[in-house]
Structures are given as C-alpha cells and as structure tokens.
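Shown next as structure tokens: one chain only, the form predicted alone.
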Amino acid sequence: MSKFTKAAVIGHPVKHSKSPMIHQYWIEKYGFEGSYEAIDIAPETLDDGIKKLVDDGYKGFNVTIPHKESLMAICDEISHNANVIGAVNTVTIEDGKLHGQNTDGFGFIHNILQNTGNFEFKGKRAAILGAGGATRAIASALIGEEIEQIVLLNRTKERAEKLAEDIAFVSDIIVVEDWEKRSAVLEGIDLLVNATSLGMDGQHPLEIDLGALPETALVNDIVYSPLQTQLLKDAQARDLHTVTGIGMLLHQARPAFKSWFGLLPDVTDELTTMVSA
C-alpha cells in the first residue's frame, strides 16, 4: 500500500497561490496517493505554524511572501543556492528536520531551455532588471550556467552592488544605476530579463526603448499576468525571439515535487494551458 504524502504551500495571504493547482495536477497525472493545499500563516506565527505541519505528518511546503527570507532561521540544513540567493522557497522534512532550498532559478533556467529549445547561456551577455530576490536568484542561476557578464539595472545602486559583491564569484557583474539610461546599454544583449514588478497587472508600466537590443536577443518577461506583458508585445513587434513568465512558476515547482514525490514531473501544454487561465 503506497504512503499518503502531504505538502502544501505556506505564505501570508496565500489563497491567490497557483501552486495548490500545479501540484494537485501533477499528483492525478502521475497516480501519487496525497494532496497538496494552501495554507496561510501570519508572520507571528510562523514558528507555531511550521510545527503544525511537522506534527501533522507534512513532507514538505513550499514558501511565498512574506516568508521566504524568514524561513533561512527556522531550517535546520540549507542548500548552496539558497545561501546565495538569501530565501528559502522550498522546505522538504525529514525526520522532524527542515531542509530548504530556492528552486527559482532552476525555474528560470528550464523554462527558457523548454521554449527555446537551443538557447546557449555560456558566453553571453544578459541584462536583468531589477535587484530584488528574483534578481538575486536569476543571476545566480545564470553563473551557474557560465554567463559571461550580467549587466544590473536597478534605480537604487547600493542594493544592485550589493547584490552584485554577494554573487558575483564568476561572472563579470555591471551596475548601472541610471534608470532613464537603461536603454543604451543594451547594445550587444543577449538575453533580456525584467526581474521586477512593473508591467504586472496593477502595478506601474515597464518602459524601456528596446531598439539597442540585437536582432538575435531573447527576451523574458518573469511577470505572467498579464501573460503578453507590454516588454513582450514591444519585443515581438521587433521580431525578437520572448519567452512568458508562466513557465518560470511551472518549472521551479519541479523539483519541489521531486522532493517529496521522488519524481521530476514534465511541464505540459495542458499544464501551462491551465495556470494561464
């Protein structure tokens, strides 16, 4: 008789989470006898919140806003890329231990790789904007796969360098501080990434002239609502090669599943069909 598992996904407010569905999917699809649900604690009581679900039986969980950071203090072992990145976004619980982990960049990584089929990391040069966690964990993934520069655009220069001294152990890491300048410096890009909020449905516009960036440029928008965010409409009205958000939500769920599951579940078009909805 196979185990019952159990996971959720814990955060502050949490019910907007698409994670319940992605997992939920993942767990029919592949005949897994257990269940995956939201859960919402508060930041006060995240200590008291985190031993429920140990003495429930849970086998893990993952972690969105506001706890990601707060959770480095709870686990008992932490892995590489978290460290780095500064968040834990996944937690998997063996014999009463927290091991956590950040799969953000995994996410990243695979969710180009699978809609671009070919795209080269090693050697080129991307621009990121944005130096919040998405940042943090994106670049780190991208000197995982031998970048060779990555230029920060950030209107706050000290949180850029900040990040750039905190990650950049390989890859050749620029700061570029004037917001109104961004433009320029996207001659020779390989890959475009916009790392922060603005674009997202209810948030501020991204505004950026994308006439610098080469024919041959990918672009990559992690926001996904809207889906076709206004930097991708701009890129495909030059002919530019884009990859949407979703799949960097779909694919960081991967290897959380695998933790728990003992499985590295496939990202499908009904799968991305569905969470695009």
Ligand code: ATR
The other form holds:
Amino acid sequence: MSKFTKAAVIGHPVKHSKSPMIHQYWIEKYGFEGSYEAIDIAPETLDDGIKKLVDDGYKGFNVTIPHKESLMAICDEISHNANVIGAVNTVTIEDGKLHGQNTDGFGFIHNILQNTGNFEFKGKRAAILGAGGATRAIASALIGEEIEQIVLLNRTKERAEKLAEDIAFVSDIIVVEDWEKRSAVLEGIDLLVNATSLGMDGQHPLEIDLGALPETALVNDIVYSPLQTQLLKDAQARDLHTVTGIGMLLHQARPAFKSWFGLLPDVTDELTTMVSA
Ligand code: ATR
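Give me the form predicted together with the named molecule now, not the form predicted alone.
And the full complex, kicking off with our chain again.
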C-alpha cells in the first residue's frame, strides 16, 4: 500500500481557506509523504464530490462553509462531540466509510491553554457572545473542562434557548437588546468569548462595555481577521488578559492531522506568524 497520504478541505467557496497552508506546513515539517489541497464542491454536487474523494483514495478531509451540517447526514459514523454540535469539520475515510468529528472545541481550549500557559477552566464562570455553531463547540468543550457556569448573550433569543436546551448547561440567556444595559452580567465572569461574527473585517465592531469584568478576567475573540479586534483592544485598554482567535484555527487542525497522519502536530510561533500574515 502507498505511504502517500492525500487530504483536503472541501467548501464553497474554499480558495481563501488557510487550512492548506497549515497542513502543508506540518507535512513538510514532519517529513510525511502527502498532500493537502482546497477542493471547491458546490452544495448540489456534494454527494458526488465526496464519492470521488473516497474513490481517489483520500485519507480524509476538512469541511468548511456551507457543508458542515450536511456532512452529519452523509457520514457513516459521527463522534459524540459532532453530534452535540450538529456539525462535522473533520472526516476520516476508512475502508470507504466516513467517520465525522468536530475539532473546534479542542481548538478553542488548546488556543487558550497555549497562550495563557496555565488557565484553569474548572470552576470558572464563562460568558459567550453568540449562539451559532461556534458557540455550540465552545460551550460543549467548556463543559468537558468542568466549567462552573455559562452565560449566553445573543441577538436572537430563540437560538440561544435552543442551544441551552440542547446542551442543558446554560445558566442565563441575555438577549442583545439588553446587552448594553445589562453589561452588569459580566460581573464575576472569568472568561468572556466573542463567538459572533461581529468585529470581523467588513462587519460591525462588537461594542460592549467591559467595565464590570473582574481585573483577572480573560477575554478571547474567535474572530482572527483582524487579529486584534476592537473587543481585544478594549480589554487590553483595561489591562485584561487577551487571547486572539488565530490559535483556535491552528489548534482545531491538530486532531485532524493526527487522524490522517498519525501524529499530533505542534502549533509553533513560525506557523502562527505565517498564518496570521
Ligand atoms: P458560526 O457557525 O460561526 O457560529 P453562525 O451560526 O452564523 O456562525 O452564528 C453567528 C453568530 O453571530 C450568531 O449568534 C448570530 O446571532 P443570531 O443568532 O441572532 O443570528 C451572531 N451575529 C451575527 N451578526 C450579528 C449582528 N450584526 N449582531 C449581533 N449578533 C450577530
């Protein structure tokens, strides 16, 4: 059997994906024989596109917009984590069968661990802005780390309520209209995470009064373009610890690489600088 391992990211559009840069860096760094490319598959050709990857002997692939939810029905087996999140971002192909998992939560936790060195999630109180797929991944990962409490802040109440019902852990839901009035909700919060698209290049900035956050609080934005979002700048102006979002993208790629190449790769400063550029 050939030692050459083929992997890819599928999406539509996919050409701006940073995943090829990340995986190609690791393939070269660790001396594997393999390839990782971006493959554009339109939603209407998803089944055929995936069949072709299987027939062409791919070991697996990452999944990005708009296919993450569709893969739930296509995979032969879904990990517990992906089931909770309702989306697959990594597929491994074994004997023609598709195994789907979701590594976003791993990426979130390990980004914070690597960049704080010692952040202890256990027993802490977290507030998450947003109630989309990213929040699902983050909230379930935080539960796995024995977080004490999660408060959700979202524009659409129903979406936050559905999420709270699915993960059965959320202690409070704040709708965005109340958000500025009730920034008091940040009192006693140890970890504040922006998991909305606010603050991303081309989007409105996220404006929230951080005055009530304790001075020991950590603020993380999963938006990584720009790297230093307004939220992070506001937090730094208050001398709070901050972690940017680029590491979540890098760390979520590690278990995928391990599934295909058999080695859990490191996120080096060189890789971070390269992907942040
Ligand atoms: P992802 O899978 O990356 O989490 P998503 O499912 O589209 O993406 O979720 C985006 C999140 O950003 C949602 O919480 C969304 O709020 P709604 O549930 O009300 O849609 C939030 N969001 C996006 N644009 C926003 C805006 N202009 N103001 C407030 N929240 C916004």
